[in-house]
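Just the one chain here, the form predicted on its own, laid out as structure tokens.
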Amino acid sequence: MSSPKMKLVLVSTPIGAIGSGRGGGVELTLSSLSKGLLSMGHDVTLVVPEGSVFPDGSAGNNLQFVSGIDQPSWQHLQNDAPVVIPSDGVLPKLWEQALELGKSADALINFGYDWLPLWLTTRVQPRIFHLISMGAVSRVMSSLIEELARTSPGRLAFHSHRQASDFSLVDEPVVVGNGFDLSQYQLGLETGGPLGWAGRVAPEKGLEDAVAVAAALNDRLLVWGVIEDKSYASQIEASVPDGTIEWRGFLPTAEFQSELGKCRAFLNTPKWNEAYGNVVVEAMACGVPVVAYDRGGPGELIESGRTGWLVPSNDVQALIKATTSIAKIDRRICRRWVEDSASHHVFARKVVKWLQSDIGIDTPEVFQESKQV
């Protein structure tokens, strides 16, 4: 039985253009879920920066651009900072389009982790949607999560069980997971290469961890992503001897997933409680096995021992260790594991259910997303 069709706008992060990196995993997310959306036959509308570029044709032909100055992310700032919007700033420029938008919308799906979007829920007759990309980062925005949590739950979903537990919840979260689209990425059967880590080059992104491995183990790490803190990157390859780091820099998925295929294991060694742990999945789509410290999202990602290894938070002795252990994970069932779990067909599917469930739409049940906590 297939769903009803729905007239759904999706809105994206105010933080930088989709394609340049500086939107972090959202960028993945909406171009994934937008994909998905078009292929059960949704009606899609993305609201995004000016620059922003879809080179896999994720977002179909009905995108609405919006000029303005970028919003500052909530993950740069201290817990107690004010809501500050930019004058010119795109944040409230977005949310005028996708509001006037709305008016002939069954939903508008918010992807930015900002403070307008969800201070406008209650106040606006289109049904806002908003998918928590971070965990508590923000007093204030964890104070308006956990008020839309009680008053209106059904408009609230999340990435993982971790990262919902960074709020104080009254009623069970709905928990989405997140997708991707596996056509992208190709399963690579080497075992000797390199080792692989990937995100934004910032001190919670904890690189620093992953090149002590690399070090240690007399090994090249190959570092895909934005470089945030230029210093910060300076520092860790002056710690190190020369060679260890190879910089790759923001690479476009198909060129990035053939890079990251070659590498033996990939490294997360996050400082803070990621929500979700894209590049985990990214690893494993490539049949990368991932060894992680096990905090946040990746902790319910990775089955220990079988798609990688989990070690305690902070634990570089015992990164290394696992490290060594590697060439025990069967890479195909990395792979396997993405396809049954984490394509963007599945994502779309609990998208699809978390929407209509709140709109009062029947569909088929396809929450089935274990608690690994």
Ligand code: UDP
Contents of the next structure:
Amino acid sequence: MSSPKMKLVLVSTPIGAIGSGRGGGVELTLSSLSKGLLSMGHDVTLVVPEGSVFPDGSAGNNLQFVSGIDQPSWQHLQNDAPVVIPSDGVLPKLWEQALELGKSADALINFGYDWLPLWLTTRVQPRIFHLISMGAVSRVMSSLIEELARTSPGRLAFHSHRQASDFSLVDEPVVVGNGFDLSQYQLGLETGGPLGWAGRVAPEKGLEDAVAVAAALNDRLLVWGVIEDKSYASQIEASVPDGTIEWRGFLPTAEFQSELGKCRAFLNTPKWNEAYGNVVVEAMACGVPVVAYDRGGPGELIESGRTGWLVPSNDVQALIKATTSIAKIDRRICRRWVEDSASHHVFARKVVKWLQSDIGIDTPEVFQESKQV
Ligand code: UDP
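Output block for the form predicted together with uridine-5'-diphosphate (UDP), input the form predicted on its own:
Zooming out: every chain and molecule, the one shown earlier first.
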């Protein structure tokens, strides 16, 4: 039996326009989910900062642009920082628009890791659901997430169990993973390429450890992503021989995946409890095995010995050793794992199940399975 079609409003992150790279993995999550929901026949409206650009076919026809000043990311504030909303900020404007649209929608899905939409949840008529995109990085945010988990647990979902474990939750969390439009990623079977690393270049991403691996192996490390912290990037570059790092910039998915797929291994070295790790799955979608720290989302995504290698956090020697064993991994298995576990179709189905189980839409597939989607 097919599930009823819903009218859904997806509300973007306020920290950067879609396509800018400033929104990190949330940008791709929003467009993948939108595409997956549209393909299931749901009615999707996106509320996004002005200047947002979407990959083909992922935004449908209902796009609402909102102008205003970007919101600062909680990730770069002190743990005890207060809530700040800039004058003429885009965050309240996104929500003004979303609440209006929400009057005739089944649900609003929030992609921003922000205080305002969480606070609104129990105080307004439209149903607001939150796809939490980071672990615990701020006291005021954690306490609001934990309060909502007590009063309205069905309104929260997380990307991984390890991310959810950062918070004190009463009930078993809803974990939906993430999803990727696999028609955008080509499987590459070449095994002799360079090493790769991708992400925002910022201290929590631990680029220095991946660079140390490349230097130890006398190899080249291709680096993709927005440089958020320029002095951090220069320090890393100065610590290794010239030519070790090849800065490739922030590329649209089509070019990013085409370069990524030529790598023989992808390194993922976070220093924080990464909520998911989009780039890990994108590498596997291109058939590139991943060597990563066994921490956060990547620790749940990689099957050590099958799709890559997991090593203890911060152990650079173990990273080096694992990287030299990368030829033991079959690139086709990496791709197959993503097809089975993290396509945008799989992701959209999990999200629909989460929404419908809270709204109380009575479909057999919702009620036969446990809360953990
Ligand atoms: N990315 C990209 N082009 C690049 C490098 C990265 O589009 O050249 C995207 C990548 O597709 C991923 C995001 O940047 O969606 C990084 O997300 P991730 O979940 O790895 O980390 P976050 O930035 O959210 O902490």
